[in-house]
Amino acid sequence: MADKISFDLVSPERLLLSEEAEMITIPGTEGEMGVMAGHAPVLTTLKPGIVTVSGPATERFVVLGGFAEINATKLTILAEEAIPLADFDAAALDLRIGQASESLALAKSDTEKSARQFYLDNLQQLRHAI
């Protein structure tokens, strides 16, 4: 039987999933990073994506930003809005797609369009994932 790594997912509503892992595929904003016991440890963002939880059945949830901090033992995600991929609507992404876009043409600095070009391209991504 493989090692596995203890997992919290966090949202500011709730605690959505606390369970042990064989590995959790998470979206770092340097790139997706698979977890799994014994990972060094690391504290990374997130940018909008899909956290896969693999372990006796696999589970998806849709994170729309956050943190990570993981060690040898234990990933917790820190998400700004998590929700299971089973009950993500795409149409509300949809409208933040759009809401994304309609910031990014109010930005006004070279610094705000770059960080609202880089969350608009994640969410359509996103888009294109489900």
Second form
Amino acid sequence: MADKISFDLVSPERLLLSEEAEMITIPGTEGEMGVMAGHAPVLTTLKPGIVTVSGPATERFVVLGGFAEINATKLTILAEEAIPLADFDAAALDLRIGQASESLALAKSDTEKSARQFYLDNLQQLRHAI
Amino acid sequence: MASLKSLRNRIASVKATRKITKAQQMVAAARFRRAQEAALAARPYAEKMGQVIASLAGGMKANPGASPLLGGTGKDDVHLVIVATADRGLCGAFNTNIVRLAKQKIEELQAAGKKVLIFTIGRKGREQLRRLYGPQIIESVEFTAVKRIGFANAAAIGQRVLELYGEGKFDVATIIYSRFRSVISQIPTAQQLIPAPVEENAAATPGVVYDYEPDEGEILADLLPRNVSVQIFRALLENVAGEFGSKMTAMDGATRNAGEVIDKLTLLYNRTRQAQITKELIEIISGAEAL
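To complete the pair, please output the form predicted in complex with its partner chain; the form predicted on its own was given just before.
Every component of the complex follows; first up is the chain already shown.
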């Protein structure tokens, strides 16, 4: 098997995970990405989605936005909010979807509107995925 | 000499005080552990965020189209000082130290001819600053009702600060809080929030060339406002840890002092009582001898 990549998942509240993994799939704003050791350096923002860590065991986390810094040996995800999938509460997500659609209705400019629409769509996709 | 009754009353009241300080100390100790963990857990995020922004900002600062959160408004006239303190007292010089640094900073800025606006977080800070700078306090937030400070609390403050910035109310924002080092040591710190500080050496190192997805400008536009909230959040957590640490030390000292006072008063009480008994005995004996 190829070299492992070290992976940190941090949220403002705590460090959720810090370990070596074979591959991590992250929900980049411009598409899902699989990251392995030796990846080209990339900085990307994240959309709400699921992060899958494939190492000795597979772990899945729900992240709600944030960004990721990737280089050849290390991947750091700074998530706005990150919760292990097992602990994730679908009701909380529904609440957020409700809030997002309310804020969409309040959006003033077009760019604001499209940004919020994008966020809402992602939340809904995530809702289906769970 | 104080009467026996008044001594008894004083002993009882100091004992009650000791019970209170002891209870406060134990509560602080219990909450301190959690607060410390939270503060330490928040550090990597805030530091990483700072690094990423610094590496992005290096190339962007000279760019005239850069976000005002990075390049500033081009002026340096109005300063917003965000003073983060605790909501409660009984924690030694913790609040006073923060306020002292804030006052010093405000005086410096005013001496340099700048206009200073104040945003207070926490009740104690507002109370102490109100007397001197009442009209300059434009906003205050308290967390008396909040049990545990979450990122949402900080994000709300960040939002408000950004709104004020967007309205052009100030040019530079600095947050003053107490950096937590240990139970007995908290360091009042002033940190510039807006425009985002860029360290010279960070910009100078070439480092790895990153690909950006979406492009640099968009990432920065996304990160910079978030960074404000993150740094505020971090400041709040460090403050909470510092507050409880300081409270533990202060209350420990107070409990010990109360114990000493009780010992002294008890000794005095016993002596007085003994003296009184002796006096009465002498009176009886001399009365009997006189017969």
